[in-house]
Structures are given as C-alpha cells and as structure tokens.
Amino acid sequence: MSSTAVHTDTHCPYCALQCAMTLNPAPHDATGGRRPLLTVSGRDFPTNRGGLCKKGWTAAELLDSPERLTAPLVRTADGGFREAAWEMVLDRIAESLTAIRVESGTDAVGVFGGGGLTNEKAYALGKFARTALGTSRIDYNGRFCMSSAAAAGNRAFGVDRGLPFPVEDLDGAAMILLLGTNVAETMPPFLGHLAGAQAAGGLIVVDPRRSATVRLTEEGRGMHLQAAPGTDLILLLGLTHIVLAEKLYDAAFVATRTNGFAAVRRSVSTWYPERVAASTGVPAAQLREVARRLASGAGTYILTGRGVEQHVDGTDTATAAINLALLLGLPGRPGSGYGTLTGQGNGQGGREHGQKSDQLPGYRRITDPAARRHVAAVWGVDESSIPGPGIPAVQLLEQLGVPGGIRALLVHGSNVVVSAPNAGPVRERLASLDLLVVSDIFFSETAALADVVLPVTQWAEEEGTMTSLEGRVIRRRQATQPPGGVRSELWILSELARRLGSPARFDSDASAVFDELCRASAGGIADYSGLSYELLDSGAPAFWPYPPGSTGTPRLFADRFFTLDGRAVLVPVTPRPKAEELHRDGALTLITGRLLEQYQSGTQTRRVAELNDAQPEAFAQLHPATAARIGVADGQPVELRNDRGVMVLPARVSADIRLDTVFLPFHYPGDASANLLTQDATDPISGMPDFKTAAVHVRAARVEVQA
C-alpha cells in the first residue's frame, strides 16, 4: 500500500459532524520504526473549525493496520477460514443466492446496510436489493439510531433532516435545551457551537447521568435535569403544560403556521408540574424555571439525541419535543430552532437513498406510485418489478433462519452481533443461515460467523459523498490506494448484479453512481439533482434540497413546512406502558451509551492503541449508595442479569449516576456486550429498539478461588 504524494482534503470517518481534515504524506522515520501511512491535520470548516476529537486525530492509523482484511475469506469444513480468489468467491455467492431465490422466493434473501456507507454505496445497495435480488428484505443499522426522530420529523414537518439549519447557527443561541445526548463525548468539536449559550448560562441538559456534557452546565446558570430513565416524554409533556398554562407560547406562530393546537392542549392538560415531578424526579420548581427560560426570548434551540428516542415510545417523545418547539415558535425563526443530532457518519444520507426498508432514493416512500415510476425509469426497470416495503431491522433479524424466513443475508457496514438488541438470539440466527456474506475492513464479530468475508475499501481509499447531520453534502476523497486484494463495494455489487442477471445496470465508478443518485432523487424531498462532484469540489456549501438552478437550502421552514398545506402538525401524544416492568424486586434500569474514545461497535476504535488503551474494557457505572447496598467497591466485579442474559463486569462507582440506574457502554463484544441485556421490543411507528430501559438485577459477582 502506498500513499499519494499530495495533501488530500477530506472528512473524518466517524460521526455525523463530519469534521474536515487533511491527510498528509507521513514524514520519513529516521529511526527505522513503523512509519504511518498518512498523518492527519485539522482543516477549517464550519462544523469543526480545525478541531478534531481523539478519534479523528488517530483515524489514519486504521489505514495500514496489521489486522486489515486483504483477501476474500471462505469458511472451511472445520469452521476456519481460507483465502480465495475474487472470481471464485463471487461465482459461489451468486450461485448460492440464485438457488435460494429459486427454492424459497426472493424474500428469502436479506440485505443489512450501514449508516457509515457513502451516499453512493447506500444508493447502490438499495438498488441492488430491489433489482438484482428482487427482495424487499433490506434495512440498515440506522434503524437503531435515527428512526424515531425521523418518524417524528416526517409527521410534524413533512421532512426529516437532522438539523434543518447550519450547525454554526447555534453560535448565536442564548438558550439550548439538550435532551438525551452527551455531545461532549460523542462529538467534542460540536461543543464550540454551544459556547455562547454556555457562557450566557443558557445550557440546559436532560440526562440520568452527570455526563461530561452536564458538567458544562455547572458554570453560571446552566441547569441539569436528572430525570429518571424513560421519563423524557412525561417531562416534555410537563414543560408543554406549563408553557400553555402560563400562556408562554407564541400564539401568532401557532395560529398561522401550525395545525392541531386544541388537541395538544387537551392532551397535556393533566400533566401539571407536581405530577410530572413525581414520575421524573425533576422538582416542579425546576420544571417551571426551564419552561419560563425557554420562552424568555429569541435565540432558543431544542436539540434531541438517542437518549430520548431509543425507547418503545421514542417517536412520541421526539414528537413531544417538536410540539414544545412549535408552541414556542422556534422552527423556522431566525436564530432559533429544533433539531436532532444524527450519530453515524452518514446517518442522514444513509437513510435518504434506499437502504431503508420503506424508502426509495430522494427520501421517497416506496408505496408512492409516482415515486416508483420515477425511480424505475432511472433504473431502467419495470416499476412493477420493484418490491413493496420491507420490514424494519429488528423484525428482519428475527426472520433469519426461521422456516419461511430469510435464508441468506448480505451485511455491509454493520457489526450486527454487537449492535443489535437482545444480541444472544441474533448471534444464533446468523449462525443458522444457509449463507452469510459480510463485507468489512476488519474481521469483525459478525464476520467471524460468516460463510464468506469480503475485504472492502476504507474511507481514505475511495471517492464518494457523505451528508452531515445538518443536511450538508460533502466530498470524501481518495488519499491512498487500498491493498491489492481489496475491492470497493460498488465494484462488488456491480459484479454480483451481472452474475445474477440484474435488469438494471450497475456502475463501479463513484462519480457515475452519484450522478445517477442525483437523477433518481430529482423531485423528492431529499433532492440532490442540482449537485455534482464538480460543484462539491468547488467548495460551495451544498444543503439539500438542491434542485437544478438553486443554491441549496441551508435553512428549512422559513416560509412553510413540507406538508401539503405548508403548516406544521402538532400531534398529541401520551405515555404508554413500558415493554417491561423496571423496578420490580429491586431491579435497576439499564441505560447504554458511548464513550469518548470508542465508537459504535468498536470495530475500528478497538484497533487503535491510543483509543483502546484509554478505555480497554466495558464496565458497569453504579451510584455509591447502590454499590454499598450490594456490597461492591470500585473496580470489583458485579453480575448483571435478566431473562435475556448475564454479564460480569468491573464496577465503576460514581455519584454521577442515579441510584436506580446502571450504565453500560455498548462498544464491546462477546460476554461484555451490553446488548446481551437490552430489549428487542420496538417503537410501533419507527421500528426503533428500546435500548435505554431494560430491567437488570445487579449483585456482587461470585469469584471462584483457585485451590
């Protein structure tokens, strides 16, 4: 592998902030030590302004990792793997897929994508599933990330874009309410955009833990609302009740730009502060102060994250946050707004162009006849051949290996064994498949179960585009050549499509795929049709929708929403019973989340020494009083158990968490996987799993003493 001799401007491979960076040829190492392939420098850009987090600074170390997959692998009879030639492997995959489709129908083949794939690869994967395979069984790991916020945004605004404004708009905020997000650890450069509100004492954070983000509120007049896990919906209903009861809402905005006011007013009438305080643990006086501060003037933003969305009522909770924002007149008002913080690198673009089970490119509904006609014409297929809507990720995984279900699965950009809820049965189902094909850069825990593993290009080895959390389309640029045995997923899909006799043509050139994506998105909500690599390479900001002749749309909702009548919809929501009883027999509520030095399933970050040395193992964070009750000290092993699994982890004792709560990071595999204990119950609207409220019994672990 050799680097180019030039400096390459690109973007970080991790979160949806998509910080700008430059990859540089590494200097010569006169000591004879291991020379890095490329080095990273920060680059000035609106989202990160030259700054990067630890993950970004060390991202180039993955490019020449000794653990890199460099040749296709096939499982041997004894359960091991051997290297194989590309032609043979692709022939074998195509033959197996053809036989399964003939024997069991097209929906016996499934596809599982990822929110880190480029727009081009996400588009090609959705097209491949529906034309080359003819299956409706496609979804992706973004279902675990943004689906509840997306569903809430669509029904309220008629559109789903994480931030409907540029992230730098937050610089002028006087008041920011953050719910369910720990941005200080998940996207540290984002903190620069909170500095103004923090300095003004206007940063308010809702979190069951005293997280790194919460600690930002402790200087000045910031506030921490330490609500009980799973009570964010009730808290938001209580804030809305106060805004209405005290007539703090923007009556003119509500009258002219929204529908549904009367129904929402009725729905929150009984959620008075004292009742909300009893459920959430947030004092009534604090609730009143927050409501009044949010309504105190211009420069107010409400931002949500996964902590409020990864529940069986996640869509309703995000909707309640939107209702509050609409009543305050925030969306579309200059200097104010509502948004949700997308997590994965291409979490926004990854759901816009077809790898989601119910969507076609341009964020079109797959059930819309006009959308089907348009996309079929771009693909060159009969619209009747495009399957209807599939099923969301958790239900798709439940169909693996069952009679009449999915017999073969293709996995791209996802480590399902670690990231899926209730992971034990998922592992068993993956192992039971007739064919499991995993495309990855490393031998992940999911790849270890595969029949075929395909080595694919990394971020700095490919051209492409990504879409940031603010709807900004950006260029990913190739800075180095991949190892000789590695191939782009665009090439893999085109080769498989040819072998499967696809009626649609597949191109392996990223620029050509992007041009086709733009045509397919034309007229859709997420319209990219005015974009091109040439325009993106010019450095011009590119916020969708971006139809031909426009200059893009950095700020949505200034004049109208994306609904038929242009008005936003206030949707009444009410709490529903939890999927399981949380505090019976002394159980604690398990919440999961991220660490600064790790990312998602850890497939990448656990292979960077600096990051992994900082957080080498999972742990269970407990309150000191809880630890004392069960008889454990900091660092001692605790057992966590429920009907889904059992884990033994070291305790990390801290007053930064509630007494009734235990926190696990979700980046670790095997017996340390937090998702051995999480629920696979899902939100009925979005299909989002309930990652944040599982009941677990925690006790001191029995340690066997060797004789």
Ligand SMILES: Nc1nc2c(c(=O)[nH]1)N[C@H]1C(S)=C(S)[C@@H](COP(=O)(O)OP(=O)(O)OC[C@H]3O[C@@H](n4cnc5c(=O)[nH]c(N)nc54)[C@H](O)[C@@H]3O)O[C@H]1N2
Second form
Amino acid sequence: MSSTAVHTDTHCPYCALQCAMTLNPAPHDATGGRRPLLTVSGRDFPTNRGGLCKKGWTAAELLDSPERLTAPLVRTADGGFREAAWEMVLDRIAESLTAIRVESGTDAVGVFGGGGLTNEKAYALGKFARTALGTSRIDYNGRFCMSSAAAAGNRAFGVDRGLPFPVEDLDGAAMILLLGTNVAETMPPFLGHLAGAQAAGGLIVVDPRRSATVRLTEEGRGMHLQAAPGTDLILLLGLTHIVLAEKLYDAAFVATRTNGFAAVRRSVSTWYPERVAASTGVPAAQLREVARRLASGAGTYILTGRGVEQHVDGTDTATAAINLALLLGLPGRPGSGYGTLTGQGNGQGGREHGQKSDQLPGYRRITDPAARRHVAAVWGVDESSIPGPGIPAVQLLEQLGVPGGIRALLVHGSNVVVSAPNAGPVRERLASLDLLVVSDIFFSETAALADVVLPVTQWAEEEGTMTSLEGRVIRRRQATQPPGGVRSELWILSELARRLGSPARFDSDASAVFDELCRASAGGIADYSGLSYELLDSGAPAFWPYPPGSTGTPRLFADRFFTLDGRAVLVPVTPRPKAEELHRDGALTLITGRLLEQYQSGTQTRRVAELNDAQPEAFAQLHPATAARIGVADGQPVELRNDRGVMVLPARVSADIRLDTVFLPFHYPGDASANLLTQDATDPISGMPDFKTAAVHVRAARVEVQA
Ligand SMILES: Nc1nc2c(c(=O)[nH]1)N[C@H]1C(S)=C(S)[C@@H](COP(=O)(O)OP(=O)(O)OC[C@H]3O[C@@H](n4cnc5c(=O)[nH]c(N)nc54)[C@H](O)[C@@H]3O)O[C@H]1N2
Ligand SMILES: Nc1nc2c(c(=O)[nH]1)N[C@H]1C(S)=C(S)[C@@H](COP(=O)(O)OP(=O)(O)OC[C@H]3O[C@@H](n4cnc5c(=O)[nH]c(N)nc54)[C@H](O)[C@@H]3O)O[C@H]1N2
Ligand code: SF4
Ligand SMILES: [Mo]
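To test you: the structure above is the form predicted alone. What is the structure of the form predicted in complex with the ligand?
Below, the chain from earlier opens the complete complex, with every other chain and molecule after it.
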C-alpha cells in the first residue's frame, strides 16, 4: 500500500478511455491557502499519450471534497439522517434482508450495480446476489449504456469486446464513420487517434446536431450526415443497399467469412437512396458518396456510440452497422475494423463478470449448464443454488415496491433517480421500498431516498482492475488513505455475506478477488485466467482473452469469429414502428446526451467547482427557427412537456441542431432532469431504453427560470 509521499501510477476515475495519470504529493502552498491532497499529471499510455481532459485534470478534487460521505447514514423517523456505527448498520441491513427473504422469497431482494465499479467489485456483487442473497434480481446501469452494442456484437461475432483492436490502430485509418458519438466532448484525448483520418479528409459523422465532433469534419472532405433522430437504421440500410447495388462489397470476404448474405441482400432491396433520403433527411447524393468512400479500399473503420444505440431498435441499428462493415470486409482485416465506443470507466469489464441479469463471470450465460457447473465449483456452492436469469434494469426498476415484486434494493455505483428513463415513477418506486441501501462516495440524489447510505472507497483510495474500451485490463492503484469512516465495497459485501450465512466465502482483498475472478472466467469468452496483479504490474499489455500461457489478444477476428463455425453472422434487420409516435401535433423530437465538463448523473462533476462553473445548469438546445416560431430568445425560459413530465429550462438557441429536434444534457437532477421526459420503452433484444427519441412539446414558458 502506498502513501501520499510517493507518485502513484493509475488511471482516470471517469470514462472508458481510462487515460493514464500519475497522482503526486501536492506541493506546499506558500500563501497558506488550501492545499490539495494530490495533484494529477498525465502519463504516457497508448489510449491518451499523456493527454487528459478537464475531468481528468481536476479528478483529485474528488478525494478531499468537503461533501465526501464519511460515515454510514441511517434514516430517522422524521425523514432525516443520522450517522451510525458500521457494525450496527450492517447487522440491521442483514436482519432486514433476512426477514424480507423469509416473508417474500429471495427474489424480493434486488441489486443494482454499475459500470464504474472495478472488475473485482462487479464480480463480487454478482456473486453476492447469486449466493449470499440467492436472488436472480440483479442488473446494472450498463443496460442503459452498452447493452444494444453488446447484443449486436454477440449475435454477429459471437463476442462483445467494444473495440476488437487497440485504439492506436485507428491512427493509421484513412476513413472513419462515426455513428452517433460525440467523442470530442465525451473522450477528448481520443481525438488524437482520429487525427490521421481527419487530415485525410476521411471523417464522416452521423448526428442530428452539429456537435463538437462534427466540426472536425468541416475542413477538407469530411462529411456530416445530419439525419433525423432515430432514423439511423434506415440510413444504414440505405448505405448497405448502395454498397450491394453498386457491387462495392468485398465478395471474397463475404463468401469465406460470413453467413447470411442472401437474407441481408433481400432485406435491403427496397431501401433505395431516394426513399432513405425521404425518411432520414440525408440527401441521396450524400448517401451515395458515403457508400462509395467507405468502399474505396482505404483503411476504413466504422464506430458506433450511444446516439445510434440508445433506441428501442438499438440492437438492430448496431446490427445494420455491423452488416455494412462485414459487407465491406472490415472486421479482422489489418488497418480496418468495426467497433463500439464503451462509455463508463469499467463499462467493458463491468459487463463481463456477472452483474448482468443473465450472466456468470467470464461472459458466461447463466442458463448454460457447463458454465453453472464451472462457476459453482469456484464459488464452492451447489450448482442448483445459483438462480436462473433475472430481468434487465428497466424491468427491474419497474418491479420495485409492487405487490409480489422487489421489497429491498442495494445500489452500488449508479444514481438511478437521475439516469434511469422516465425517472418520475422511478423516484416514487424507490421511495416505496421497505429497504433501500445505497453505497456511494457522495450523497447522490438516489442516496437521498435511501434508508441506509454506506460511504465507500473511491478510485485513488483502493486497489483494483478496470478493462478499457479496447478490452485491455489495467490496474487502478491506491494513492491515498480513505477518510476514517469509509469502507471498501469488497469489505462490505464480505461482512454482509457472513451475516447472511452465505454458502460462499467473500474475500475483501482486491488481489485475492481478482485471482478468484480469473479462475471463474477460465474457459469463458472473457477469459482472464492467465492474468494476475503481478503480470499487470509488470506493465505488459493485457487484452482478453488471456488464457494461461498466452500473451493476450490485442486483435480479434484475424482468422475467425467467435461463432461455432468461425464465420460472422449477417442478420437481416428491418425498421419497426417506434414505441412513441414522433412529430405528432407539432411535437419536436427530444434527444439527450452529454457535455464535456459533466459526467453522467453529475454526482461527481457537479462537486468539482471548475467543471460545474463551466456548465452549471441544464438547458434546451433549439434551432433559431424553432425559437422564433415559439417566440423565445437565447437564454429565455422554454417549457418542455409530454405525457411523462414537464420542465422549464433556459433556451440555448443554436443553428447546430435540426429544426425538428431539441437537445437536453442529462447530467442535472430534480426539476431539470432530462429523464423526466424520456421514454422507458425498451429494445426487445437488449433491454436498452430509448434515451435518444421522445416526443416533446416546446413553447415559451410563462414563468421565470428558477436560479
Ligand atoms: N464529458 C463526458 N464524457 C463522457 C460521459 C459523460 O457523462 N460526460 N459519459 C461516458 C459514458 S458512460 C458514455 S456511454 C459515453 C457516451 O458518449 P457519446 O455516445 O459520445 O455520448 P452522447 O452525448 O450520449 O451521444 C452522442 C451523440 O449522439 C447524438 N445523437 C442523439 N440522438 C441521435 C440519433 O438518433 N442518431 C444519431 N446518429 N445521433 C444521435 C447526440 O447529438 C450526441 O452528439 O461518454 C463517456 N464519456
Ligand atoms: N437521458 C439520458 N439518460 C441516460 C443517458 C443518456 O444518454 N441520456 N446515458 C445512460 C448511460 S450511457 C449511462 S452509463 C448512465 C449512467 O448514469 P448513472 O448510472 O447514474 O452513473 P453515474 O452518474 O456515473 O453514477 C455513478 C454513481 O456511483 C458513484 N460512484 C462512483 N464510483 C463508485 C464506486 O466505486 N462505488 C460506488 N458504490 N459508487 C461509486 C458516483 O458518485 C455516482 O453517484 O446514464 C444513462 N442515462
Ligand atoms: S477522456 Fe475519460 S478517461 Fe480520459 S481524462 Fe477525460 S474523463 Fe478521464
Ligand atoms: Mo454509458
């Protein structure tokens, strides 16, 4: 364990780029001002090459924030909270969980995890749910994030590793199609890997907004396809149609490395460019040009982000992108490829080791008898005691507090009141639980509804591993001691498991948990079994699958895909009616997303002054013509309303958005929470909610905006 006196090499606490940084002892402040606990410096590493974004540079402020939780909090009869001792609190939670299980069955207890948790914590949480609690009711916020891309990847390639290649491979690209991702704000140092394609005029971005990323296309031959929100599937069918009609596809690749060509050809036959142009708003000539340029044989990559994935047809849209990539022969060919940009810090590892409702460690299916046998042996439990598949996040949240549903919920690493779709009812359901236990580093909006709040160690106060967006396993290292009253989640889970009489043992040491995770993953798809802290600490690159005796797998698909016959599957997909009718009675389409300086539900970044000062409040981005039509000027209040909610926000009038679209950042709580308006309809395959299209009526507000 290191102390603050030394320099500690670790990674950023926020997104999946996992930029490398060093935490340094802070210099003395001669003026006697407040001295930070640690300072951050960027560290050379393939993903960030020493660069960090504003969030990374200011991350050390999270460590000595005056708002840090430092003792367990228990709700009092008058609705407030009082501090309580750990032993008493853990006893009380265990008693209460036991009583609920006895009265209402094991599935009356639910667990909600997060893609920001280390691999060790995510693994322990999945094991804890299935053994100590015996519940099937576990899922996590990655359902809101990576589930559609994951489902599409599994279906086509038999594996879900966001980028099946190291990020540096993008450096040599001549052409990159970015579908619904605003990396210029969501992963700024990533732009270094786009510089080559940008200079070659080969950046093509599909986004209803002229985002910061779109601006990168504006020099040379870059292109912006400003498609209407939710029409990406049609757009991709159109591009595929052109590629086939003009015989631009890689017939040899299709013949030797894929199955399903005939069905996909049939499925796109009627999506001729003029028809696609009418649905998407992208001119037919632009569609033809993009198809031809993608097929030009230069090093070409196709990358997707949440803009195309967070829809009720997100899996099919990602599938359409994969089909296009396969027809062009991109996956697995050196210098080209297909991938999805994972979002959360451990969004990749967090979806591999068992917090998903249908999953066991190593990306195993919980319904697979061999997987159950293997994992039961590692856990030392009877195979039949492991529950079957549970239900995905949105459905799990719908079960809270309903008769026969979930009575108690443990939340680790998510602020669902702000981040879940159609958040109004979610708040009510959370408040109606018999027991809500929230583990967090700050008093989040979800913690404010809890019966018990547990203060946990964060990032630079703990050891662990994270898996970057490329499937690279890296070390998170402890650089400082946590505040006195804080405990690690591994310790909390082991203490609760003991009190619950768990049939499985829980270690609280991260390295021991990692070794167990590696054994549990052995032989699975995400096989970590050749890894150890020792190996990771040696600095050797560690891309999974990493079975013993191997040196890992930086690039997948060179020879075969992870399907039974080694061929990728082309899956025909067709547009379905949307869950909600858009454009009716003058409604605009609401899209939601991110700002550079805020992170997710904002629990962390709203507490860093430099970040929050830059983006202190929510706003509604509107086109000038829309603003003129409803009679508001920049900065004036607009009312946004639909069946689910109503809110008033300042207008940000900008020609950077389509006429029919309004954009809200989702980082803000309370009355300004974008998720009061989003729909909780989900993708039938992935369980992904539709964060990116909702019908909303916009008009000038009669009331003043609250400060
Ligand atoms: N600053 C910052 N960085 C982050 C995060 C953060 O909260 N803040 N979160 C991290 C996480 S968890 C994630 S998942 C990633 C997400 O990273 P991104 O996917 O880049 O993020 P979003 O802003 O959600 O969406 C990207 C773009 O999609 C566009 N879009 C909206 N609807 C549609 C549509 O229907 N079609 C198309 N083609 N585009 C559409 C939006 O206009 C937006 O510009 O970012 C990670 N990095
Ligand atoms: N409208 C709309 N809604 C969205 C999205 C969108 O684009 N539009 N995007 C969705 C996406 S992609 C995502 S990923 C989700 C994210 O939304 P959330 O799931 O709410 O994610 P965070 O805000 O990162 O919440 C993490 C919480 O865990 C705490 N925390 C940090 N580290 C730890 C730890 O190690 N242990 C514990 N116990 N707590 C920790 C933080 O303080 C914070 O309160 O939002 C989704 N919601
Ligand atoms: S891009 Fe992501 S990982 Fe890198 S510094 Fe910014 S928030 Fe941290
Ligand atoms: Mo995400």
